[in-house]
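As a starting point, one isolated chain is supplied in structure tokens, in the form predicted on its own.
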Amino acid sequence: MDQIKFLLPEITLILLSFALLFNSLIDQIDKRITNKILLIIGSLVSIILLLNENPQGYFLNDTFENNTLTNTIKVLLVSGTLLSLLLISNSKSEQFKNFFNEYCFLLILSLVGGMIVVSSREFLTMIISFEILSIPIYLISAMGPNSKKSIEAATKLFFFGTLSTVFLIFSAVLFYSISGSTYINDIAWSTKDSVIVLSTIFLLVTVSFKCALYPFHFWVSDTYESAPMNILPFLSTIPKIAIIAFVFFFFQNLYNFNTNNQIINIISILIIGSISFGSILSVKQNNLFRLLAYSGIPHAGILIACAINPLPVSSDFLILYFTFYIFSNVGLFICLNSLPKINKDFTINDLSGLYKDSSFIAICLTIFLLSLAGAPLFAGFWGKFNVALISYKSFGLFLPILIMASAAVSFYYYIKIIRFIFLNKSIDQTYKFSTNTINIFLIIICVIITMALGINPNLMTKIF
């Protein structure tokens, strides 16, 4: 047991996924209650193990690392997944009701892949964990309500996802040719050989695709529009957070030597392109889901800027950004899922008069949008402000100006959504609705965390 104790949180989740799958074979009157109990217990056990019993250090011949930071990130990943799966268990769709166990099985396996990505310190482990994270998403993205559109988007996602894996393997081979080792910590960042620049480019291609960074964002809008809506809270947060956490650890030693400036310049181009073009693409959107898809691109760029920052405090700021981004996004999609007539052709105009239909959903949706925009007194403000601050100290004035400009642009398109929420209803919008109790509970959790971090951004350091 001592030899595998460091993997107990991941093993617990794997056992949970198979228990849910096995439960689908048992004939019960109502499996959903059993499913929710299994899901909550398994996730809470995994979180407790991460917080209290998870040994720290290097394991499996130094291919796997656990430390306080990796455990904190994994707690956030499990928490975000739990809220997402509870939303799926409470779905109004018959498809989700009938195949909830199968959805949970795939998403929890993807979560386990993301947790291993965070702790991977060797290229073979990294490649395998990337695939465990990605393959369930390829499958689920093809299960949307519009089968033709879903299969088309899933095929595109699978093809380019497989191609990005090829680039990842090329990158591992080239890094090995330079350092003679498959371990990340052995990479010779100070070398002037052009091969290390090429291998970094190949790695960044994979990271850019998985996180929907510009210019490898082309899949994200189609997937948001065609994938099952209930998995969007997971899809928009968990894979992105896991991979950006990996980027943080991968480039941790980049500044310990006489760094090859070409590598810094390449990453900077990726950050600048994602923040600027992602903001521009979001402004042009009127379809709500396409807007939300593109609005994640600037956030990913800002997270990468924080992940490669050499200051010791960058890890604390990264955790703060991860926390607000997960709970603001999950809360946002739970609010949208509570609407009675929501679909993938939903436009911003269709939110007109939402406040008159449900003031609770309207106010909570506004809180999450303002947080993502970076408004003061909300968690998103401290996330963006802190990254801008450390970017100025490490990289000069241009990057923080760009981050602040992106925040200003995001205010425009997020407040455009809020404006419609509080407008008078159109004549044809006469439906009334009530929000499910479980959804209310999940939304309140997300609101509390978002507001608490906005008032006291040091709360995460006190908890962990």
Contents of the next structure:
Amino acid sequence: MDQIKFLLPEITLILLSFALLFNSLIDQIDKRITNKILLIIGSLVSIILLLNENPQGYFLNDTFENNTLTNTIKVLLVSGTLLSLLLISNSKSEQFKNFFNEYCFLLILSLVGGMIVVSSREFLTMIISFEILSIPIYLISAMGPNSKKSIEAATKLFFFGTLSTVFLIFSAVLFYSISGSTYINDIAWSTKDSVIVLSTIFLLVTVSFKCALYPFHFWVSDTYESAPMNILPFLSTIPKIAIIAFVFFFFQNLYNFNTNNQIINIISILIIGSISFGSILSVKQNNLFRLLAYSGIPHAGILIACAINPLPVSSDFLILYFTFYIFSNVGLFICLNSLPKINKDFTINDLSGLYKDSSFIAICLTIFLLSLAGAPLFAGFWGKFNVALISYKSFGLFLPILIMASAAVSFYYYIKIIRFIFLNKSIDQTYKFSTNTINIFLIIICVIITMALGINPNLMTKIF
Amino acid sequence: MILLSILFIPLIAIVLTNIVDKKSFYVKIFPLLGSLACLLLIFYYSSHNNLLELVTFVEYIHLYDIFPKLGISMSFSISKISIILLILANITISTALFSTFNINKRLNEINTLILVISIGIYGLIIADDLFVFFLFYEIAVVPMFLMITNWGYDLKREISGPFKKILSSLSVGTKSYGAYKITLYLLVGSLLIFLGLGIVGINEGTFSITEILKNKDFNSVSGSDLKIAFFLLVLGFGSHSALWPLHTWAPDGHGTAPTAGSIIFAGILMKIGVIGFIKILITIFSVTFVEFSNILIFLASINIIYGAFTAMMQDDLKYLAAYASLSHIGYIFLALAMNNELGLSSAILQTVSHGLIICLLFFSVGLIFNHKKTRSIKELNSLSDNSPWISKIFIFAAFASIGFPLTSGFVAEFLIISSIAESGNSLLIVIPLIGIFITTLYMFRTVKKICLKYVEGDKESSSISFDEKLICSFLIIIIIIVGIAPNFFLNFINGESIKIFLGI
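Provide the structure of the form predicted in complex with the partner chain, given the form predicted on its own shown above.
Following is the full complex, with the preceding chain placed first.
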């Protein structure tokens, strides 16, 4: 019973998800208000627990670990999910009105999975938490507006996702066969056996599938195009960040041994591939959502490059990048959701004249896009360029050149969108904007965080 | 400390410009007032600190740490040289704001962009940290793109030759082509600069320029990585200041940009690269710079002569001015490569003087285009009969860019030639002389063709407005003051302050 208090934030969230589920069974005049109140209170309680009460150290037979870093990442995950759930709760579409509680239940379960992924230090808990993280996502991605297309995408995602889990289990078995223990800290990285390379490859297959790194990125565009639009802020950030944080903790011991360079070489193939291919693939896209899907690939590559960096300062920069990525991405998708007539066939051209119709949305969208591109005075600038600096220090000149080149290309495709936003001509957008106050409030929160981190990025290390 | 508010005054002006009614007169006035307030602040600062009499003056400002573990902090340093560059930047920005007066299309937005660029340039000049330097560098570069795509001109250029199909598919000559070309050049350039700065900072353990200059071991340990950093920085700054093989964005960018854009390009953006050379390459890499200065002399000579000859061939007045400024940038690099104090101070003087003259030249070309609706030398004639004011301004700008005595160009070019003589390579004097000779040729020819040649029947006369007269006479007066009494400016860039600047 003593060990339970280590998991209090997660337990709070699970209770919240059940409370939301049962709330839909009770007859009420307006369920939405009670839903929102429950959601905000539950998430805030878990954030406060994470910030203050959460004890640190190993627990439950050393299978989990809590420290300042994991708590910070969990706070980011919970706040990102809170923002995207509040967005869903404002949705106008019938589907979201009727099934809001079910969506909430699934998404919060997936969030809890992500939080356990960050903490897990043992293979069995790791596999279970990976599954908790991904199974709700398979379900939700099938609930898109165009049911035929979204079921196709969800089936694809499900088949390859389960296959990647098989790879994960296999890699756990191989790791166990080398070190005779299921604990991650016991992995014998210094062994000369080639099995360790094989098992790392199997693990990386799963990781790169789950966060859409280069050779396994194919599902991402289909899913973004056909999944319901309201869950994109969740889908594009939370799983990716949880798993990259896991990668950071998993490979922490790698440099303590004077080890074989093969493992680092394999990871570097992933990084180089996803940064370069992601950038190239995004250039040609004309559909807005496909572009945003592909442009997430180089970001994931840069994040992995930061996560496997041996310098102690890399954890600070990882947190900075996570914060910037969550808030810029969530803000971007909230902005896109408040556009009238938005649908999944939305091309970049359809954005033209947005500034004339709604200058607030246009300016906020520009801020988020510039931040993702890495323009100065926005948070993304520090994120990208710090990773370039530290990867120069540990891996030499090639990786920073690649990151810089991808930043240049990303400027091209993000500014292409901005150009259409500020174009003078308006393509018969006679309909009215129906942004409600909660959406505007959420957007303003994201803008404030993006700008504040852009001016003083040291803020993050001061808070946590 | 008080000087840092020049980074915030433009922000206030931006807010005020966007609050008031878009059609009102205040949209024109508020940005100008903001820019004027910056100028007054600079003057107040220099008189308050008694800069004219002090021989050496440096003020360090440390605001806050950004990443203490990497040695990055938000810090600034103000010296006499940065004051003179700030004044130049301010005059250029004011001229650009004046030149937007007759734009009716979304005036508040173009003024906002110009003010954002001004923040970038002020911050760049006074930055003391390499990373902060890069930060402001990017702020100055990014708005250029939006400016050209929204307010630029499409050129009617005949495409011919073997690559006709490819060139027409790239839509050569349109404003989006110019905008993409310039943005890609400037972005790739700034990324190279970032890599170079990052290599320096990481190897040193600190990003502060003053700290690096204090560390005397830096130049003696010059390893292979630092040489790479040097070349990356030369490429980056060179592409921004249109050094010879990297110059191709300049004519297209100038040709398609609005008048305000051209003024900012030539007056400031090309100077950003020069400021980078002065502020980083000469100070931090002093040993490596001397080692490779012959290459720079070679490139600068090509810039001078190639720019002048190409300007001779042009029919479009803006292209002519663009190539002329290419040739004048060459003088700056030639003076820098001489590696003596006179060379550095003459380079800074030429930076200031060329900034002023090119502003006037582009402003007069803009006036010609607004009134005659063409920029082609073939079609223009009898300006001095139809529109005497425009013709007088253009003639003055042409004479000043030749380096006529009593203008600032004369003093700067004279000092450059004496710095070449001082360095001992007396043969090199031939290059600026050839440059001046060809400049005289094409400028006189153009003046004769468009101003003095009289054609019967073209009677459409036009006069310019009061505010245009005001800014032109203001620029002319400053150019003449620098030409007659360069002491005031040379006081700021004499040997002592340069020694402080170089950290000797």
